[in-house]
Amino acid sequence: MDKLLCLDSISLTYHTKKGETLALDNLSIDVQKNQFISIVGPSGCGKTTILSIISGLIKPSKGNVTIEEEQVTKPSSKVGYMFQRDNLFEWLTIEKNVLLGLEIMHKKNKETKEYAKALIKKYGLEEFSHSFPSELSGGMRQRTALIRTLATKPEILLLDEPCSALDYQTRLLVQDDIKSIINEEQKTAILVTHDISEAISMSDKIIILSHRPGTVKKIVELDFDKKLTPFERRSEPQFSKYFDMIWRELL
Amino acid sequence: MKYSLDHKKYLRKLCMQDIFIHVCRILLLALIIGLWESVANSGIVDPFITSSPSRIINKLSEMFASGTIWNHIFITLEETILAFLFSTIIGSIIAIILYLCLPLKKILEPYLVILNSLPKIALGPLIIIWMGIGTKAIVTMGVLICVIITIISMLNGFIAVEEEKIMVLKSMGANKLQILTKLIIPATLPNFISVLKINVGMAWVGVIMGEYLSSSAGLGYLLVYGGQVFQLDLVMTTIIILCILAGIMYFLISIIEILINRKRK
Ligand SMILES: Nc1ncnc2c1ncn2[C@@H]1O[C@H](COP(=O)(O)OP(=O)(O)OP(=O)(O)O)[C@@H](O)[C@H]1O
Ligand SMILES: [Mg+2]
């Protein structure tokens, strides 16, 4: 398979006045072309850094970051970062939130227009394209954050915890949407979560980091019928044991 | 639209209260009309002194039927939309200078501060003998007032705006300048409306303390004029007009920030 992101020996140092702070040490990552990856751990083990360094965001102290061979040195439209919150702009309408990755790219015309409102379309958001943020519901606005994100075609999909904010009912279905849409558009998807579950849920793969500073720890293959729904998977005999495995590695 | 009973009730006490606001708000200025047209008639004080409503009535209708009254009317308003037009486009311009350029802002920060707590009037002799006696001079004044309390809060404003939603933006590869267009500007336009608000009160204030500094006509040159040759009268049919010109204009204000609002929502 073709290797499309890597992380090469990634070391991390926050400076603030107060001191320095590794937040990742030595960490090595690939990821696939269309995998759905997974990266769980504690809190404030450097999760959402990883995150931004891919993105671009900020760089690495040490270590190379590299999308289809070339070195990550600033944001590109190769990756969309959908942040924890949904981040939506209340002043704009679901519609223009959506077309906003591509007037910020000087990407907006009649084709990627198209693409965007089909978007919309699919995902159920339709009647509400001329709607605020504020008249849409939690899973809504996620899926319109989501959305937005995709709408700029990136290549992979960076999801800060993307469904931490809703509650459980909303969760499982969130999940499954964020699944199929990323299915359904072949992405390539990291995954940054808290919940052990939605982790097994999703991906293919799951990345395991140990305490600050973040290093990968544990690496667990998943294997799960191609086919099975995020919650369907929850139902699986192997679900269990899994999550008794990362359950014992996050201790 | 069918609402249930209980509905409806509620409606109705809403306009209930409302209605009761409204009347109280009218009897209140009755009430002191009405104090203080009797007491100045009854003798307890002399209406020399505390003028009275009829003699501001008189006082007005004689002003407007001479016309004298609209020449000063235009010149002060003149210079009050001018020293807000003014303040707020310098103050805007250099908040957004200071907000591209951080350096700078906190360069700046202490000397913006010393100057926000400086009386203005304070630079009063230095305005005539730099500017002139005359509107200019007028105007300055109007603008010092207001332009630094416009700097200091738009900047407040572009500031709190969120961390990560700057982030979002950026992750998009937007530059400095789609940051301020696409986010930090219509984020912030609530807070440039009460900006707003405050500089038309401000520049009023400017523009009377400018024309009691120097001026040889307009509503602040009557205001001085009136006290000089104790005509209480005069004075206070002044300040009347002064209220009613001011109300007119946050009501103006009022009305854009409603058309703003609705064009967002
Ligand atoms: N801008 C920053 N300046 C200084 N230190 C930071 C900064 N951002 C993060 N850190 C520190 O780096 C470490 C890793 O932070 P990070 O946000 O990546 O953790 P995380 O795994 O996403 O945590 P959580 O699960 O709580 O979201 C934390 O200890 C945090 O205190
Ligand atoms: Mg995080």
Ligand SMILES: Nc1ncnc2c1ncn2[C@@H]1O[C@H](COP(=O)(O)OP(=O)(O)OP(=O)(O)O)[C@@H](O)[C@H]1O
Contents of the next structure:
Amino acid sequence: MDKLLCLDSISLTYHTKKGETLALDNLSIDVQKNQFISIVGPSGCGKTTILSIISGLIKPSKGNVTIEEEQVTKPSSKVGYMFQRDNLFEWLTIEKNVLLGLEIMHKKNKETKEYAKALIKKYGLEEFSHSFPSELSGGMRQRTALIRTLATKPEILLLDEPCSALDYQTRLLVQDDIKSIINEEQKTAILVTHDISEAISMSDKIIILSHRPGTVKKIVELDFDKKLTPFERRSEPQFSKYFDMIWRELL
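Alongside the form predicted together with the named molecule that was just displayed, please also present the structure of the form predicted on its own.
Left out here are the partners and the other molecules; the chain alone remains.
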């Protein structure tokens, strides 16, 4: 596998009127092309901060971040960010919501519009193109948000707990949906989650962070049949073993 992303000895210190807070300390992570990585850890350990650093929204106090050996110093079109909430605009149709990212990045043209429409069709939303978000289920809204992110053709997808706002049954369906689409589009993904089961069901590798200041405590390589969906993984005998191992590391 080719290395796509490298976080090399990253540290981040927040400065406030009350003093300094070390959020991340000497953290190093390598991500290979087409890998699906999950980051788990105790609350406040800096999981979402790592995504902000990768995306170029926050500059680390120490260390370097590179994508394809190019240093990240500002937000990059190589990175797409999918948030907890779908952040769809209720007054825009599904098609216009999908095209919004292209508009913001000044990439909207005939070619990119056709690509976005092709994604809408490919992933079963064509008949809802002119519907509004309020007319869609929670799962379909998240699929729309993912397609909007993919329409800008990022190399890396950052997923910040994209299923956490959904009920349990919908969450299981959306996890299968997200993983299937990411595999089909051959994207690299980094998921931040509090849900150990979600991380195990979706990932190739799980990075466990320590309590603040966050650093890499343990890396777990997962061994599942590549053909299994996230839901099918949950029935595999090694699933509970991975869960117990990761749970103990988080205590």
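Just so it is clear, the model here is predicted, and its values are computed rather than measured. Residue numbers count along the first chain shown, from 1. For clarity, a rigid core is taken as the largest C-alpha set superposing within 1.5 Å between two forms.
With the core held fixed between these two forms, E232 has its Cα displaced by under 2 Å.
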